[in-house]
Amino acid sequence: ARFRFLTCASAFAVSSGRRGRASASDSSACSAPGASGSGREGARLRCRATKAGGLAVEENVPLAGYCSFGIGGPARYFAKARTLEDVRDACRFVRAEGLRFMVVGKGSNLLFDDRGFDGFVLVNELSFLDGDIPQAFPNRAKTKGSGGDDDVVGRGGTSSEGTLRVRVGSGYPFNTLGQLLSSAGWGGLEFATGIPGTVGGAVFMNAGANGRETKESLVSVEYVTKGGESRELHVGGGGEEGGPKTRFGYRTSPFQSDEDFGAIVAATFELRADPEAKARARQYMQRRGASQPLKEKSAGCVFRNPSGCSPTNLSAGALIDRAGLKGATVGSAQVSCVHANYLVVASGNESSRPSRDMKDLIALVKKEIKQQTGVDLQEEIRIVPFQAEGME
């Protein structure tokens, strides 16, 4: 790739040589919209539809419009789970066909292909929550245009001595259940507020912000295997009982390695009476309004911060920031203006391999890093290859 740096307005501009039509080899005959694509269902393909036990199964699914991105080709296989048996269905339908198997909430942290992905995608719609959650201070007044009644603000759990336990299914947005539980005074998970995932997603990545993670505040992990058989992780608090299989790390869990693994169902927080949660979760909210780039489409943060004993003890987005890296564009990816650790789709630019661009702007921002800082800069998001390692 070639690139020139520019004046501070756009910091520097790359051409990768490939402009143009895309090669018969790097794009699927069945085309996914894009970044500029026309919505997940006016570019969708409907090859033929099949059962999966009770699950319906579609071929040829446009992925662009499952992630933020707004980038991908076609799953050759995809259906939407909003029950515990469809899961279970899609794990064993997995099996049997001896597919690749993926489980999507929001897709906020993934960056899918150009040509889409050779396998199964399962897009995780289990959005419940249990019970009833209560105002951890009850007397206080009513805060103006909360709503309900002044001792219940939403519908997920039991309160005792201080503490609430909630249990909720895995695709329930993440950010909603930390705005629902800091409103009713409940702190642990003010952080999510910012995060727009889905509970699945934030145990499975362990997500985390303002210095708060999700296994902190987590309790029990329902999910199932591959052979869609049901079980259940145990954490308990900081998630680092029970050994190395139930400890969670930094944007790590052991689900991730976990062979057998299939998909996260349902989920068990403890949160615990705090008067600040729903200040303290505001703030959290008025800081990401002002520091990201919340109206371009993104993944979030793409690298992981450097472990502190990295030669600068510098975060990764400033990093990039001092390498004079921000506005530095590849096709339609770019390092955003905003925030260093955002690489987001360029408005304006198109493309007709946008994953590709993107894959070759973080490869560039690493290089960059590397020969300026020594710093390896790994990825914080999940870039999907089309098919397994080995096979493409």
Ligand SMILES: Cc1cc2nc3c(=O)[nH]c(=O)nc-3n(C[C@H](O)[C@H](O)[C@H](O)COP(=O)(O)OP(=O)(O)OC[C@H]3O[C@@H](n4cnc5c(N)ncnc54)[C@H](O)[C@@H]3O)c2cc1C
Second form
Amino acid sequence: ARFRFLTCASAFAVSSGRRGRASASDSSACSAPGASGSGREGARLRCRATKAGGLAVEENVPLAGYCSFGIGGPARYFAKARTLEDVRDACRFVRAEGLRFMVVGKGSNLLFDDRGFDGFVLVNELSFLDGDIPQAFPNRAKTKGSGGDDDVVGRGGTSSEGTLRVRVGSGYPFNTLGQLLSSAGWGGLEFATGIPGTVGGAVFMNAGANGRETKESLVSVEYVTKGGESRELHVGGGGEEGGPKTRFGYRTSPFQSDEDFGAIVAATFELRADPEAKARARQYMQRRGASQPLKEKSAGCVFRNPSGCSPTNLSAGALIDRAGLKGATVGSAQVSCVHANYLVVASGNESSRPSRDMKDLIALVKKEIKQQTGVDLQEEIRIVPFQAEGME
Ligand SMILES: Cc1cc2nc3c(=O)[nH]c(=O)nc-3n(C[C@H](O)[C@H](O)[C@H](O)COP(=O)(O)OP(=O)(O)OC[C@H]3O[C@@H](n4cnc5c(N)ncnc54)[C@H](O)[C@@H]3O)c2cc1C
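I've shown you the form predicted on its own. Could you give me the structure of the form predicted in complex with this ligand?
In what comes next, the whole complex appears, and the chain from above leads the way.
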């Protein structure tokens, strides 16, 4: 592949290093939202449906429509879970067939392979929310003459401790949860506004922003094992430290290293009444709008920020920006000109191997940063291999 470094102000003309072969994502005849391509091989591939208990399982479903990059070939087996029993059925099927298994939320932190996934993909749609969300300040009055929404002078109606516990399905949109809670005056998940994943994805990744993380408000997580058995992890109340909470780290959770883990099905959060919550959430959204390429296809920040012991003390985005890599392009993959830690699918740059392009761009960025600064950047996004390690 031939790469060229150009500034964002320049015109781009970069070779994609195509190998002249169609990718699996071009070849499936299945349809999925956002999926594109129907090459010649497509006519030969068909979405066959089968049953796993009560769960409808399809074959060869393109994954491009199930992730925010819009990239990915077909999943060998594919189903959508709307109930706990669906999840259990999927686990049993996977175990009986000896398949690789992965749960997908909104796919906003994933890079699938051009050839797809040689296993079972379960898209999580367990999107219930237990009960209503009450107003934290139902008797609030506005300061005379101010007219401001956020001027709270009276409190009332909340529990005596001023806290609220909310149990929510793991497929519930994290962004919506943050918005609903902060609008009702509950603080703790304001940072979730603008994070386009599910609650399950946020717990699994310990998603965070603006100095806050998911674990901080997490009370407990209900999940199933690979064998379909129900389990619960008690994490602790809002603000508590120690115990299981310490097993959550920067974009990591204990589930990532649990060999027996199957899927998160629900989570309970504890929020506190906070008259500033709504304004804070609004401010976070405005900041995102101004600093992130929200209209482009991405998976958010691709690289973790280097740890405090990094020689530069700069964020990953700042390192990439200073290295002059904004706008660097490989095929259809490009370092965003708006936020250097966002790698985006460049509109108009068609490629038959967009996942390969993205991986090549990731490798290019890592190499440049290592050479220029000595820092080893690590991926925050999860790169999903087509086959298990050692099989390719
Ligand atoms: C525009 C944009 C902005 C973003 N901003 C942020 C940000 O500010 N902070 C941040 O932390 N992230 C951010 N992200 C990344 C992403 O939204 C988060 O990591 C999010 O939590 C992922 O949720 P998801 O449902 O999309 O998970 P997916 O991408 O579908 O999955 C991610 C991982 O979680 C696992 N997983 C998901 N759900 C379950 C489940 N129910 N059970 C078991 N495993 C599960 C998957 O198997 C996978 O390994 C951003 C992404 C985009 C596109």
